[in-house]
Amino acid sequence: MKTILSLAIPAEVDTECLAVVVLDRSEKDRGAKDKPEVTAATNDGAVSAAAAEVIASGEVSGKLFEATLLHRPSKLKAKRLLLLGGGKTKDFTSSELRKLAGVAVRFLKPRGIRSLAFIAPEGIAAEEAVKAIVGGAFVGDFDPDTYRSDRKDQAVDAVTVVARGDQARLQRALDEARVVGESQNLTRDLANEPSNRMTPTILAERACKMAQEVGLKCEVYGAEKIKELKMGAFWGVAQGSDEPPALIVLRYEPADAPATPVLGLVGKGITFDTGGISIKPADGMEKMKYDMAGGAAMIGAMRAIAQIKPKVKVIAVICATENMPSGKAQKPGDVQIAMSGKSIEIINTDAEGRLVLADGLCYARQLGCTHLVDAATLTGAVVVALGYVNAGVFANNDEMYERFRQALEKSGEKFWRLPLDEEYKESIRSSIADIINSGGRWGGAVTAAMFLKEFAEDTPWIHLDIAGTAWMEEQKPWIAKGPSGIAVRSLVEFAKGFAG
């Protein structure tokens, strides 16, 4: 997709679609017969006056994602207008306006429309809002339908914005807003293959092709490396498939970067979750494909780092196997050794994310990184705390959390902190090894970062269990069911807080 930025008067340029959001001025709620106060978010007198009749017929109500389409709209060069409710103007922020863009694209690309102009709204900043419409417009533009032999091309070609304000900075706002764009929908389009077409070898090739295309290094290790390094944990889920693993890391080194602080990105990979000799139901076990969303964050994540340049080094390790039963599966019962040389008693071979991901910690603080973040589709407990509206954020240390909450309030992701109290390590105890890899069925999310914690031991880190948000369960507005793409919009502006 295409981006332009346009400082022209809305009034006067010219596209096939010019979008404008329509907000509701009244304070209070509304009763049954009263009318809402609604009005376009712009200083256009032409735009609004187009708009004024169908928002005085009552047609238009300005409720959140609305859209009302008018064509030939009087005294405006665009072909259309359309008219996108963002709800009470004192509820409004750059996240409904991100929806709003997605809403856009979704509801012209049926139309035949391929381009559009999105006028920034009055009320937020600009270069927020040329983020924000961006970024909503590559998530609104993606559909899952690759196979299908009846698709058809619906892409939007193009998406202009126009806004108010200093052109540089505006199109800095608008070229990083492409970059991360693009690359949360890389990280939606891996998660959304099928597992016999991406296998841990098929994912490690695309995060290499990736690697070479914007200047990162990519180094990928097989069977042999992972045994050489004693990864046993990240092995014994290996070892049920008859797809060797790929140990996949990227880094971006800048040469003008301090030497430290090193950010290390670490991903869950497993490119299809049978649950192994615990056998997950039969019932839903389709959607296990994207158990590799954590790694594929991550490598959308570097994707966007290495374009945007932030002065800070960042290496991300993607563990990738498939979790396969087989004659060769890790058993309940069985022990194994982790990098680190902790022993883990495997209660349940299901619970086989954090085991990779042990070893993937360890094996990136081996590489120097002296802050972490691991992603991953962790568990099903954090979506029966949490539900599908926030992931999971846990983090052994506060300084690190609160850079992330600071990076959340830039990317308008939804993360939800969650407990680490050392009470709860009493759930992983064993009696025959140094931890357990499943804690039972309470507090599940916790006990799975509480497992993970000990693995980054004294080192700032923070933990992001995406289950529940990272595959969308069903159609909204402003984006297509499947994929989401969560983390990579935070996860830059994480890495871009530690450049200061």
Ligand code: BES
Contents of the next structure:
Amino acid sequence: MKTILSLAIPAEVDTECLAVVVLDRSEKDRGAKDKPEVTAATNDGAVSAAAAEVIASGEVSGKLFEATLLHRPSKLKAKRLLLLGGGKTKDFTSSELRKLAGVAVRFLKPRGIRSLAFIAPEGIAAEEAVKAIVGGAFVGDFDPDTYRSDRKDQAVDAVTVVARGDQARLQRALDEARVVGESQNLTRDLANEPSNRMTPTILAERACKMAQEVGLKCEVYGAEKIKELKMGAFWGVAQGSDEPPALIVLRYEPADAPATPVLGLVGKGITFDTGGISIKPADGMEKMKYDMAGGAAMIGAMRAIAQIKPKVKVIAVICATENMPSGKAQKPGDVQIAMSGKSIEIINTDAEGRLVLADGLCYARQLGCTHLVDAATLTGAVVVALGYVNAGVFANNDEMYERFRQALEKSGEKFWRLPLDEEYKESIRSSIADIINSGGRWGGAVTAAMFLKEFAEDTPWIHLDIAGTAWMEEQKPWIAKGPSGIAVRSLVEFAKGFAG
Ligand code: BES
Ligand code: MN
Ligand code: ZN
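Please move on to the form predicted in complex with this ligand, as the form predicted on its own is already shown.
Okay, now the whole complex, with that chain kicking things off.
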């Protein structure tokens, strides 16, 4: 999808479709006597006038995500005018704007309209608006329809953002948002692929292809190196599968970056999670193809970082393998020695994500990472705790968490911090080894994080549990059902924050 910046007067923009946000300025909530006072969020009188008639008819309420398409709007160059309800003026932020850009794209796609021009609304700083519109348009443009012969040609080809302000700054914001949007969609594409078409080997190939395109170093190691590094926890999971595992390392080491900090991004790359010998029920097991969404998020983030070029070193480590039951598979009760030397009693082979991450975190530290972030579809328990709205974030260091919180403000993604009190450690004590790999049912997201904490050791670390948010269970007006690409935007902002 092409992205274009226009500083023209909206009425003068020659486009298939001009999109404008309409807001309800009335203060009181619905139900109260106050009548809606709907107006277009633009200073362009011609656009407001073109929208006025349909607004006056009462057909347009300004309700959030309402979309109304007008043909041949009078006194505008555009062929069509799309009115997008943004809700109440006082509640309208860049988060609503991002979603509205997705709504616009998803409204126009099935109607065969291939391009649009979106007016940056008054009331949101221009650079922020450009970023939200472009980012939201990419989110809306993605459909997981690769394997559907009937829907292949449906995409929007070009989005123009009509804004006012400093051209160079706005262009930079637009270019960066395009890079991040494309990268988030790469992550979604990887997560969407079924496990027969996204083996650890294929994931590694896709990572290397991306690396070549953007000028990153990519190394891929197989079973031999995993054993040589004494990654007993990672290998314990991989040993049960006929598909070879892949340890993927992506390096962004710009010459102008200081020697430290080195940011380490560690991703869970389980290309299919059957549960292993502790096998999962058949119902819903097909969804476990996206158990590599954390790894895919790291690949997407690295793609964006390579192009945005913050002055900070970043290394991604993705531990990719299937989790399969077989005659070679690890069994409950087995003890594995992790790369760090810690012994792990395997209570449940379905708690495999923390095993591959334990060695991934240890390896990232060995590679010189001074700050660690991992992302993983780690636990069903985080879905019980936070549902599908917020992802979980854990931190062993308040400064790291604060940096991440600041990144969230910029990315607009929703994460909620969960605790890591020492008391939880009791649940992962083993009678025969240093630690067990499952803390049982209660506080499952926390005990999984406590397990990882043991392998981050004294390195500042953040853990993102995206099990509930990496996959949209239902379509929304701004996003298709399927992989969400969660964490990519925040990881990019986080890396930028480290560059000062
Ligand atoms: N990949 C799953 C977690 C998951 C659940 C991801 C739902 C996406 C949606 C993970 O490997 C797993 O199986 N976790 C177990 C841990 C338990 C055995 C301690 C779980 O959450 O049930
Ligand atoms: Mn599992
Ligand atoms: Zn898993």
